[in-house]
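Only one chain comes next, encoded as structure tokens, the form predicted alone.
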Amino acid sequence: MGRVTHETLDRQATRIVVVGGGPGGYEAALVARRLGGDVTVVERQGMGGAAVLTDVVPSKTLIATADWMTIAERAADLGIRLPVDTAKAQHPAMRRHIVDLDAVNTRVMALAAAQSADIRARLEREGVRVVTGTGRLDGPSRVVVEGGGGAGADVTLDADVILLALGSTPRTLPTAQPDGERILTWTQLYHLTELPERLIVVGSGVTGAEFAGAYNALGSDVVLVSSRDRVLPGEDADAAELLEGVFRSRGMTVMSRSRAESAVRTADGVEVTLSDGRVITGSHVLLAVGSIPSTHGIGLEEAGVRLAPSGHVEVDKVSRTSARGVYAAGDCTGILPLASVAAMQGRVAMSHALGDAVAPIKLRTVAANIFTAPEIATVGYSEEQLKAQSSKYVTTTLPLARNPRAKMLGMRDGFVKLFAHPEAGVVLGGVVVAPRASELIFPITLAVSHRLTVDDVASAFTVYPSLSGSIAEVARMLHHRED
């Protein structure tokens, strides 16, 4: 019998193109090769497309180097001292570590473009095509890469099935406009070779919190400027109090329903006008106002892809969208901007195009990560939805403070809620505040995803002395005893 090789599959296999090589497309790419599909990813970055390249990975490798800052502020607490004479040196600057920026940006940017090249030969290992250039719709079975050719030729692609995975850009303001080098968007931070003396942070959502608290961290005298009553509006009420209140005990100003309406350059940083007349004055800006989705002028309605008013590709559950035999995953389609959801939907649509058993989405599974410090992990049903729909649930809140572990490691800011149904004991949702939060979610996500009890979770066993400990303990809390 004859060896069946890549080449004799890719003659009788599904085409599939995939625009956008980030979580959505390069996931998507891997399932669909592995069905026997032969497939083409079109990317004009770089493989992992901003996610890896300006967005995700980068600002979590500087956010980790500004964990570091942190928990130095910590060792006094710990019984770690700094040598003497620096102890004792007048400017406070002195007595802390120092921050090259120049030598932090070099190591987030090479450690972007690794994770790039990694993903890259992956792709290729599998037997995925990579075309470089833009990549625009010729109608729904046909994919122009403009660029994408030798000497900077268009090139054609004919495709079965298409996956738009497109992402998005830093939204900004037409009275406030990038510049790279006063005026920034969260892409144009990583070429500052010095620390902002004074950075202005507009927009408090979850990209303008983590960035403020990371140059907080690292040194840098940061306001953050809020039009909602207090920063994180759309989290959990008790974790954006909390956080707020340890942004501003660590020197941070935080301005409350204040509105930007513009920002511009002076001879030697930045002027920002709010709403009320009010004027702040700064070294940098960073705009973190959101962002839009990539789709317009490639093709996409022409092609009878249907965009909602917001600019964002409309999909169904298994991510096809009103074109026959397209698909869309990530940003581009507004579901919920994560890697994580990108990636699921970019398998969830290639499994479904090539005939494979598929599950629709469950959004309510899905755990999301604010990385400040300390972090705000969330899964489930939050406290506001739950109230909204009227829905029965019992909560209990412990504080981190009291768990041995955080003790012996000098956290002090965090805690531990869940919320359970109060007659079936089935945890309905849950939130962890603490460093490390992202890693401490995942057994309350796997009791969200299974409808365990809190029994079930109480009576699984945890390390001691462990953050996790606080898990179990909150569920303990919850117990409902039958009459």
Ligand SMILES: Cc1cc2nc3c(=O)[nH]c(=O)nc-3n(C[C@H](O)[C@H](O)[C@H](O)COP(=O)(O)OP(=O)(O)OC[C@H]3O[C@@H](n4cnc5c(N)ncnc54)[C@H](O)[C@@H]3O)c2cc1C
The other form holds:
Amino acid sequence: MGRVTHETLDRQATRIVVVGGGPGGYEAALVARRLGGDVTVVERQGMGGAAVLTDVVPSKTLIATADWMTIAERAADLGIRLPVDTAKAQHPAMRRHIVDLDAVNTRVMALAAAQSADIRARLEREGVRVVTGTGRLDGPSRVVVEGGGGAGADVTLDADVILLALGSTPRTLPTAQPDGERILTWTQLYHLTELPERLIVVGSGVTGAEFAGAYNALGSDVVLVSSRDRVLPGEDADAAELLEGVFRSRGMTVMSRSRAESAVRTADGVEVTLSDGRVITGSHVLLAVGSIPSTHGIGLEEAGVRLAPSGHVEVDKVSRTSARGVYAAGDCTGILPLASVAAMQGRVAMSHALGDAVAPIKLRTVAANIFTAPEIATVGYSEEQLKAQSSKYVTTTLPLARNPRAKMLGMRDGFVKLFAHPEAGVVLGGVVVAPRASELIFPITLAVSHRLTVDDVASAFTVYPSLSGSIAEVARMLHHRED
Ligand SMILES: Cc1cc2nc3c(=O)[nH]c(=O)nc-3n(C[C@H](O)[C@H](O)[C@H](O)COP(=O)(O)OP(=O)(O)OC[C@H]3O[C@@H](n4cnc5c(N)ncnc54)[C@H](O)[C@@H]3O)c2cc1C
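Given the form predicted alone, corresponding form predicted together with the named molecule:
Zooming out: every chain and molecule, the one shown earlier first.
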């Protein structure tokens, strides 16, 4: 289909208003435009949304620096020495590279701003209107944008279809109010100009684990406070256990079964009080205790959009809400808080609304990654799910330390694990724990998505030597011989 511009649109074009310019919103806007819609995106913060401005892009850019620091730790094993003067330094910290956090955060923010500007330019190039301001529903077919017009006037947008892609914001505790200086949410970390001396991270889910790992690698003393038995509750147990071991071996203090009750500022730092009365002191505290959907106070329920008790918008498999003509995508739906899933939900919504072919989202084939060192990537059924639904499965794990390429690269911590059906051999899921596991998971994602068998995976060539060789090797180990 050729490109459609506003000038060539006839009056019959479906008027689509997307509220929220994150991955759930902007991807959908592009799809809707290509399908001939008359599209407006309303965004209050900046195009690309939290994903680009405060969450995915900044965190992964910061983690890129942390990764280099982790790799540099292996330098000595690979025969690399620091210049003599530095090597003679008395303090261990002086014998390693040091991080200029101001420079790191300047790079992080510049990259996020550039990506946001690129997305806005692309949308405008494709003929999408962008209105800046906070949108609220006035019934199921009208969006009012506060301050969206000139001189702060409101703008009213009538719509045939509305897509809510509102995202979420960090959850805080009433007894731990962020001040942007010492008590921080993850959106406030990038204003730091100096590395926290002792960072207390409250919450050991994906966000807490990623930042705890990153700041530890950057050179901060890190205390990770986890209310559960182990870090990363809900993730593959072997992977979580391995990561916790790596964290501890790198000098991080991991406090399990410790619930933070409050965080307060002291003269020169912070104090975090645990529910059992213990008090931890640090220079800064990061609250990573989940997110709250941005669905309140903008007329959703009044317009007939049903919300779950958690505040998330209820949607079906093609992203429809309970209000006719109103769709929702991304973190505000609480389906799976991933940028890739948000974008897919948004695309599906627009294809459905504009009468294009739609394939409902299959969450079983979503690949996810935790950007720690090593990374933890997963796809398909987890072992926990297979056990819970009493599925028949076989599994094998191969430690990364046995892989020849890993040995050459000086990598020790990690593994590849596959789950397959015992008779049919179909790959049901997999876990990769390795540096760049996010890249290595793709062959397993293909296998899960296309129902390949372990023999299909094992019979494909891999480069020798390569980390992906371990994936084929595990598949080979799961070969089922017909008697
Ligand atoms: C620290 C962190 C790291 C992450 N890393 C990854 C990762 O590596 N990979 C991954 O896949 N996912 C990651 N995620 C999850 C990912 O950020 C989200 O799943 C993704 O941002 C969801 O996209 P969205 O479009 O639903 O919402 P958002 O990206 O939150 O965008 C929503 C936008 O809507 C705007 N908005 C809300 N209400 C209104 C309104 N009423 N009017 C106008 N505008 C409004 C907001 O300003 C915001 O810009 C991470 C999350 C966090 C917290």
